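Only one chain is shown below, in structure tokens, and it's the form predicted on its own.
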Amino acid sequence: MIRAAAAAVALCALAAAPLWIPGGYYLNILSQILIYAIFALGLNLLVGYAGLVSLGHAGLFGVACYAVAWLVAAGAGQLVAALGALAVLLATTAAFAVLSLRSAGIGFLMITLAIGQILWGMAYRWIDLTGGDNGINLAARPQPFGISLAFATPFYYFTLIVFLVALASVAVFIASPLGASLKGTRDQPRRMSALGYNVWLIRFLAFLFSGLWSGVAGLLFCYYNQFVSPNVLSLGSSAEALLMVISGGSGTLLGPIAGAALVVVMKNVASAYIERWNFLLGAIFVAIVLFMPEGLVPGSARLGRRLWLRLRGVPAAGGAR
């Protein structure tokens, strides 16, 4: 009952955002955190549900990206350039997984990264096809419906509702018998498999359902800047969606949520305060890992039960009788 209201809140402050939050920049910031939310999520399937580290998501982020402007550029129009991202992606993140999947652990983070960096240096040397260094510009945002997201507020509506179906869809996964087994992967694999369950097949399907929403996540980046350059595929941005999820929390539904709002407000707000915003960013990260190690999310909700049970006078676990 409490999180049904709590998260209805949630949703009422959101879907009433541009009425309380002044100006178009703070609106775009928060358009930011939702689209960083959706790649984080996407990640999360693999990092906390999957047991897979991958620090090579950002090239998957940024072939849809790549590919939609692409395709815009050559004279498609947006929902055929939009479909035909989303068909390359899903394409892409086939092979990537199938070349990946060869190992686990340490194996599965060091394909990963090597992959990222093979798509991350096509896009810088392929000049013909991705413009090098001067990137490729979106001529318009799209138009659905006939309705333009040119401007702050509608594009944010948009975003909000491709979050939604991207946090509901996630939920679902991880609710559904798929999930549990893809948890069971994680967990126990050799024990999944003399079961009867096919582990590679598993973790294959999590990883396609991880590289679609780490895609669409790279479409709306793509919409948003209206520009996309070799940057989009670095290992920094593949190393801070994964410091999105471990800081929030992996292996939860809001941890990435949370890790991409503290992400996001220190790269666009705090560095217009603070110079060294990234050592701060470090500072806060390593406080989450000492004093919180599951993330910002289990770890609030564990202190909060601590101190609930402190005011109500019941001792700790573990506490004298």
Contents of the next structure:
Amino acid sequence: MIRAAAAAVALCALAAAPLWIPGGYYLNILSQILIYAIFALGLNLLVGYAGLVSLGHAGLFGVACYAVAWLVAAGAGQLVAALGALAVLLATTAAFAVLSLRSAGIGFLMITLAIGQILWGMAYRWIDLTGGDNGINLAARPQPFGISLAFATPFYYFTLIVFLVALASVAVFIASPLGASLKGTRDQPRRMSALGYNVWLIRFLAFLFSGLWSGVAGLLFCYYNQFVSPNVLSLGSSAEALLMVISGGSGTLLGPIAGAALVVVMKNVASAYIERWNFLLGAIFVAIVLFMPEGLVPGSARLGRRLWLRLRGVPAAGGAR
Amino acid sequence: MARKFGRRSFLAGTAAAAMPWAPAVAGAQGVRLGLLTVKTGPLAQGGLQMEQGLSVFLKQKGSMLAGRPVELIVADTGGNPAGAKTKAQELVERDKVDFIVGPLAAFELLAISAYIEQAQVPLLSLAAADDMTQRKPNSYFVRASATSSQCDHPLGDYAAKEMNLKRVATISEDFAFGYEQAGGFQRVFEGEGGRIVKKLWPPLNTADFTPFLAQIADVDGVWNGFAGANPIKFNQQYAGLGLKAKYPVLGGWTAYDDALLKSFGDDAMGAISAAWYSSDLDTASNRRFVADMVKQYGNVPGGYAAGTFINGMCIEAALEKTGGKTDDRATLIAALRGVSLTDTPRGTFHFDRFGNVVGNVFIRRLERKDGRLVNTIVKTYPNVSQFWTFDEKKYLAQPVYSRDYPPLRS
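Form predicted in complex with its partner chain, following the form predicted on its own:
First the chain shown before, then all remaining chains and molecules of the complex.
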């Protein structure tokens, strides 16, 4: 009941954002938060629900970015370019998944890191295709149904719709039997295997789904910046996305969104006021690890619950120790 | 609401307490200058100097340009393209700036180029990407420093004609700035009868250049295009391997920038470099600029500080032409591109039709004078254009300099 009300309030606040947020600049920041939230939602499917920590997801984000910029530059229409980019993305993701799912744990981390670096290296060195570190410009944002996305407000609504679709699809996926079996492969892969589940296939499907949303975020990012360069695929970008997931709370639906908001706000808004903003961001991460090791969203829920119980005079569970 | 506390901006006008997102009129006759610089990460050293140069300029002018108070707003891009884009939007849409000085790196500049054209805000950057004023020009862009290859064209000429070098190896970081510098040097040097025998490209974050330096043999000289803190490491290792005694070394402006002089040891002595700015230049404005930089920041200025200082002079000259008005952006950019100055820290210069500078390039020799290192000017090439002596049309018909262009002759 309370949850449904909170969700409705949040949705209204997001839908009315152009009314209560002053000026295009802050609305653009909000669009960026949503883009990174989609990226983090996708990554969280692997990190949180499949227990597979990927350090190469910026590669998938970047492949979609490059594909759409390249196709538009080559003269394709926006719709064709977007669909083409998604096709390229899914093919890359499938290859990425086949290679990296040969292992789990640290091995998986290392393989994804390596593949991410290969994709970065290609962007950097395959100059004929990617323009090297000069990157590729995207001439214009798309115009779905004739609506220009050139300005902050329409682009924000476009991003918001994609974000809501991503959020809903991830929520449905997690609640589905496939989602439940994915969590099973995370916690008890051998038992799942013994029960007759195809652990590899379940993980593969989750990887595809995760790659899809990471790539969609990449597409939006390319539309937003109208520019792509190898920096997008760097290890730093992969690590940043992972930090969003972990700091917000991996394996929760809302955690990655909170993490994305935290990082984007620190990077873009706080940096205008505080010169050593990356020091502050580091300190916040340390504080999260110390006080809410499970992440911002589940951590604050736990602290909030404890505070609520204390206010009502009920000793917190286990508090009597 | 007006959370401007702690922000590194100084305000010389009166109406200061405006909300950050209030329209431009809230600035009450003030000219708003945005500086896109890098204060965090590996590029921060150059970014800091950019801020120092512009601050010295505004201090000399008492923060008044063409009779209007000036407000400086500094934004840190973090040295990456997406950060540059967001910060450019912040300066344009929230702070309503009239001019943007910066950004530092070519990839940052390329990321915001389309946006700047759309927002119609005059942009004065030190970033050197050749194509910004060649094959992909931007009508709101002005570059008073140089393209990547602009100083290396005359250096190629000097190496062939005055140093009589015949065979040269090049070494530079493996990215566009390195390619464009090396390409410019190669083209002119080979045009004058020299020959590039080897091109080496260590990756950007190489810690040890020894494996690359070991490949240098049977040459008359070595050209390098390093930037940032790499020149110090390169010159140490180059001298340490005994190559310095055998092959004289040449470099671009970032490789022997004057701001690095305090960090170089005897390793770099004798190096010949080409730069569009030299603290050694004897003009009234440069003497005063160098003295102020030394007094306020304790260091001789290099290209990054001089670049923003000169950008400040260009902005002042443009404002004087428009009578301090900034509303009509087309008039403003036309005034800016029409600027032609004589007494500046780099001497006389004007702009070509792409907004790129035509001015002096100094050939310098690194020497020790009165116990400290200086880059002594040994020759001045006046009125150097980004196209050198080549025909503009033919130049633009060729591809931009890259890793393999011009190719090595076998």
